[in-house]
Amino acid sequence: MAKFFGNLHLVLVVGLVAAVAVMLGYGASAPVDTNSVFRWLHAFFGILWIGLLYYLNFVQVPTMPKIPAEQKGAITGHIAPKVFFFFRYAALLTVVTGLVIAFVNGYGHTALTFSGEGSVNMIGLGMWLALIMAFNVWFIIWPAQKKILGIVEASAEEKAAAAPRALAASRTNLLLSLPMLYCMVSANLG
């Protein structure tokens, strides 16, 4: 049992097989179609993205100043690069799956332009907030973190300047995640 749970990829494959079994087993009451599969993927990637956003803001960033200098290399050299890999690709895949859902269901353009009503406009607001957040991940946080973590060459001054930019963008995403999540769970679109 320990060997099974020690293998992340095996656990993910078995989880995927279990999800497919549920889809097939309950297909009569919950049809499996493009919409349902993309909603499931959107939820998975969104949980991964926002979960890592909250991990970074609630755990890693506040804890780093308390970690002795000789131990910080374990975080910056091993954990943080992996976190930021999953963080940025979860952001990308959340946005892509969300856009697919919106366009498959016929409200993508209407939501993005706020030319619908009620829940469509609420989804549009959530989409725009998520797009801003994904932009922050890819074009502010990640470039700054590459300098901070030593993935790209940067002087001490460049690293010092990158840290406040990364923190401000990350905290902006934390702030925007709250109304974005409200929009997404409250719109109740088909």
Ligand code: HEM
The other form holds:
Amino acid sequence: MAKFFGNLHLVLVVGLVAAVAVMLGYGASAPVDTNSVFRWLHAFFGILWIGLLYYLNFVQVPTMPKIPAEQKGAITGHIAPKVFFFFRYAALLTVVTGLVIAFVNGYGHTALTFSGEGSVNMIGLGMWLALIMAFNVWFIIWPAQKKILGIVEASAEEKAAAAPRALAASRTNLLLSLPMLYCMVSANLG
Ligand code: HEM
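Which structure goes with the form predicted in complex with this ligand, now that we have seen the form predicted alone?
Once more the chain from above appears, this time first in line as the rest of the complex follows.
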């Protein structure tokens, strides 16, 4: 047992097998198609992305000032680079799977241009909010963090300027995540 739970990849494979068993078991009432598989993947990557956003905002950022200087390196050198790897690729895959859902169901363009009925426009708003958030991740937070974490060369001034920029973008995403999630879970377009 300890051996099984000690193996991250094996646990993930068994989770995947369990998901396939559910798909097959309930296939009659919930058909397994592109839509259902991409919704499932979308929720998985969305949770991974927003889960890490909340970890950063609720745990890491408020705790950093309390960590003794000689221990900060464990976060900046080991934890944070891993967090930002999963964070930015989860954001990308959430966008891709979300766009697939919208376009496979034929309302992608209508939603993004707000030219449909109420709930189509509602998912359009959620999509735009999440697109702004993903933009912040890739083009503001990540470039700033690369300087802050020393992944790219940066002067002391550049690092000092990057920190408040990263914080503002991260807090903007925290703020936008609340209305975005409401749109995501309430549009119910099938
Ligand atoms: C640019 C990024 C995103 C796009 C384009 C997008 C797009 C979509 C679309 C088209 C749907 C289907 C809505 C419906 O038919 O009712 C959906 C559902 C959903 N999205 Fe997103 N989304 C994005 C980001 C996110 C994020 C960050 C989360 C965070 C967890 C999220 C969570 C969900 C959930 C839980 C559902 C409901 C799935 C369902 O009811 O089957 N999405 N999204």
